[in-house]
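Only one chain comes next, encoded as structure tokens, the form predicted together with its partner chain.
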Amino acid sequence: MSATLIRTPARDQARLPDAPFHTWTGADGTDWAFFHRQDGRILIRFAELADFVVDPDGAQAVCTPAPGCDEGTLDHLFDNQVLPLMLSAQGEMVFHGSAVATEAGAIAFLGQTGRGKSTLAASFATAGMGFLCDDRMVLRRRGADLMVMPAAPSVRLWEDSANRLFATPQDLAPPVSYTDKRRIRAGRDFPHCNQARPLTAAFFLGDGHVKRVRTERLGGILTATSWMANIFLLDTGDKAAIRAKFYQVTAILTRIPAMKLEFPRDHDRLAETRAAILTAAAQAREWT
């Protein structure tokens, strides 16, 4: 599979004739990506940053930056937002998730923006369990296993998380202009796992309004709907694509033990949270 990106010269973002059929909303409730249909393709508008027009089969995207959008931001938008949609359109299983490599296999964290996926992945990495991917997770079948594919060796964290997780300044990747999150590169004390690992447990993150760490095994229906809620999908109105993803999820992903995870948003309790996750993951392996 390949995904081609074509760049065109920067130009002002023209007003679009129709309302978006889908939007992405940030943790602060602001819409920041707008999906439109245009001549059989999908136009994804990142306001004041760039337009990407993607072929429905996900093979090609044409990027038109808005004036002043820097290269680092464009690269990041493509790698982290547009490419996952293209891969999904090509049939790959791509999710809003982060994953870490433990001795027993990979553990995935999935959930809406702001639920703590990156914080948990970074926390495990600081404890020596390298992160595989941050914020977008590609899964591929390999024999009987479902493998988490390694992605870029950096994690995006809010400044307070970064300051609390690391005692010393970390190697920062160039900033991107659409978020205040810091991109922290892997390093000696912050390992990245660059080899695919079999997925052994998936945790779907709650809203964090709890005082204690809680894990709860999900039944078949909640497992299926939780995976579907976190899938990258180029055209959310494409019923054939949704049907295909539904079959993919129900046939393959629901074999992976799935749990709801609630944990207090308290950096001082991340070690306790990690321990609870590892215990729950070990127990989950007994189910299968």
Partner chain sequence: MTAERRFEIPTHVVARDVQGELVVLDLEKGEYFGLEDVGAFIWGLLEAGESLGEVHARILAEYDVEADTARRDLAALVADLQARGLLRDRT
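Switching conditions: you have the form predicted together with its partner chain, so give me the form predicted on its own.
One chain, no partners, no other molecules: that is all that follows.
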């Protein structure tokens, strides 16, 4: 599958006549991406940064940056926000998730922004289990398996997490203007797995308001709604697209054990959290 990006000259963002039909909200509760329908296509506005107008089949997007938006930010918006939506529109299974490669296969972490997906992926990588992807997980069928496809070899972390996870300075990608997160490139002590791995367990992250690590098996409709809540979808009002994504999710339900994960947001307890996750994943594989 391919997705074409066309860039046009920068210009001020014009006021749009209609309210957005969908928004993305950041960890701080602020809306930061706004979805509008425009002449049969979807306009995604990142306020004061750029507008992307995407064809409904996900084949092409036209990017118009706002004045002053730098190239690194534009590339990041496309690669991490718009491209997953385009791939989803083309039929790919794309989720808001991070994944790591273990000896027994890939483990995925899914959840809302700020739930700790990237921190967990980075923590596993510093323990020698390479990360596959950060906050954009593509699944593809390969025989009886669902494979996690490797993505860019970098993870975005808040400064406190980066400082606690790494004893020495790391290779940083160019900064992105709309976030204070640091994008850390893979390296010798921070491995990236560049080969697809079969997904063996999925953990849906809670809000972290707990004193100890807890895992709970999900089943039935709760599993389906958890997967659907974390799927990339270009037009959230397109009933046919929603139905197609739901059919994709039903194929996951019988193959991949799913659990809710609650863990304390304490960097000193990440080793304990990793151990609990590996234990729960091993037990979960016996369910299938």
